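The chain below stands alone and is given as structure tokens, in the form predicted alone.
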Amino acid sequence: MPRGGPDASWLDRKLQTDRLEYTDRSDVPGTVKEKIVAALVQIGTKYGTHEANSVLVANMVADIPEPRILELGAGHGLLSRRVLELHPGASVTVTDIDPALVAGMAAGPLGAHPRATVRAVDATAIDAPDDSFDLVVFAAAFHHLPPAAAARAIAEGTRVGAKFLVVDGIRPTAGKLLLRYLTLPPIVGAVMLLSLRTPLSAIGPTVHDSFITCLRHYSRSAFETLAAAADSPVAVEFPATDRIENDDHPVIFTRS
């Protein structure tokens, strides 16, 4: 299926790749990929995007006095840190499937906080019994999973979760995806040196990795179509948003 969903149009189709990002390969140095996390964390902190997504998280649970929560492709674990100072009650279970991304949670305020788990988890395959939490989240990431693991991660999250949040960009039309294909390399650069004063050196890699993101975005109809795929039957809401249309946006998945 095209990112664009099973409708998509030539231009749609044209506008997307299987080239991996830096921080997904195999083959790019550690330092690499942690110039490119630092980076991203610089971004999320500077325009309220990490903020922004542990509201939304809390408030979904704002009503139960406990909740669990797991966070898939967690990363630097910010979201869930923060988390657990919105939701004193909350217990949460931050997990990646990079070793090293693990580790690194693990050594910090993750690792020692009495309400928290690091492990290292695949989103296609949840070692978890069935409804073992009341949230799972999956924030920013999504993208990096194709079209078939996406709809085996759906599929977890909706049998181990009672709902399962995805916080990620939503692919637009194909006119407006060319202009972002032309502009964003020199934007993100720009702002990146200009604005966030970030090191030359981690300016390539995470303008590549961004302008990546970007072409494999899943569109509304991809993600419904996602859901159509996966065990068993799954409800899609998109709930309103003043977020702007570039920034990442919620996709809520629910087992019937």
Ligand SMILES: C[S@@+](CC[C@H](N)C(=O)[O-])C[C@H]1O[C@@H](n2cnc3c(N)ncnc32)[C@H](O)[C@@H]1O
Second form
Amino acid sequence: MPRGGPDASWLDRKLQTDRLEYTDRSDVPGTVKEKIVAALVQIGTKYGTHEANSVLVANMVADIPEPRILELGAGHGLLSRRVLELHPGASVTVTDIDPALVAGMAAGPLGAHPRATVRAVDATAIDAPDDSFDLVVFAAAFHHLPPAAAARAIAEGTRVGAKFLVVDGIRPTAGKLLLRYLTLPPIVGAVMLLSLRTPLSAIGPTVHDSFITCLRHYSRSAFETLAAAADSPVAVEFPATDRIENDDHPVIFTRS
Ligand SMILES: C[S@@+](CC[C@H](N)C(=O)[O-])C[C@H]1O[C@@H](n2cnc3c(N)ncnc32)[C@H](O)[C@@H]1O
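Next up, the form predicted together with the ligand, please; the one we just looked at was the form predicted alone.
The complete assembly is shown below, putting the previous chain first.
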């Protein structure tokens, strides 16, 4: 299935790629990945993305006194750290597929937090029993998975969790995507250089990954088609938000 969904136009199909991001590649030095993750922390903090995602998660479990939350693809762990502050009863299992990123999170405040567990987990094969969590969250990472793996992640997220929250870019129409394709690299580069004073060595890899990211986002119809491919029926919701179109948006999967 194309990233734009089964009915994707010719142009939409041209504007997708199988090229991997640096953070997906085992042949890329850990130092490069660390620079990209540090830049994600910087950008997400400056533009309030981590805070908005943490508030979203905390609100979704606000009615549960001691919610169990699994964060997949956590990278740096800022979302889980903030959720622990926002919900004093929450316990979080904070994970990533990359062992070096897991080690980095375990060495920081999450590693010592009494309500946090840090470990390696692959979103497409979660080693946890059914219904282990009230909420599973996968932020800014779902597009890393090609369609077959993405469908497995939906099946796994809804198997181990009562709700599976994906927060990621929603692929726009092909025309808007083309505009994003042409403008995103210079905009991200300029913001990092001028506004965030990011070290030059981090800018190239981060711009590369954000460019690949926009070409790999799934459309609404693709999310629906992926959910329909799960073994048992899964409902998909696109809750209304005040986020701008270019931001990441919530998509909630629930086993019917
Ligand atoms: C762009 S980073 C997002 C980090 C963080 N969630 C955020 O919101 O900034 C994507 C993360 O997804 C992780 N990832 C990629 N494939 C994964 C998989 N199959 N299972 C779990 N994590 C994965 C990467 O290692 C990386 O840390």
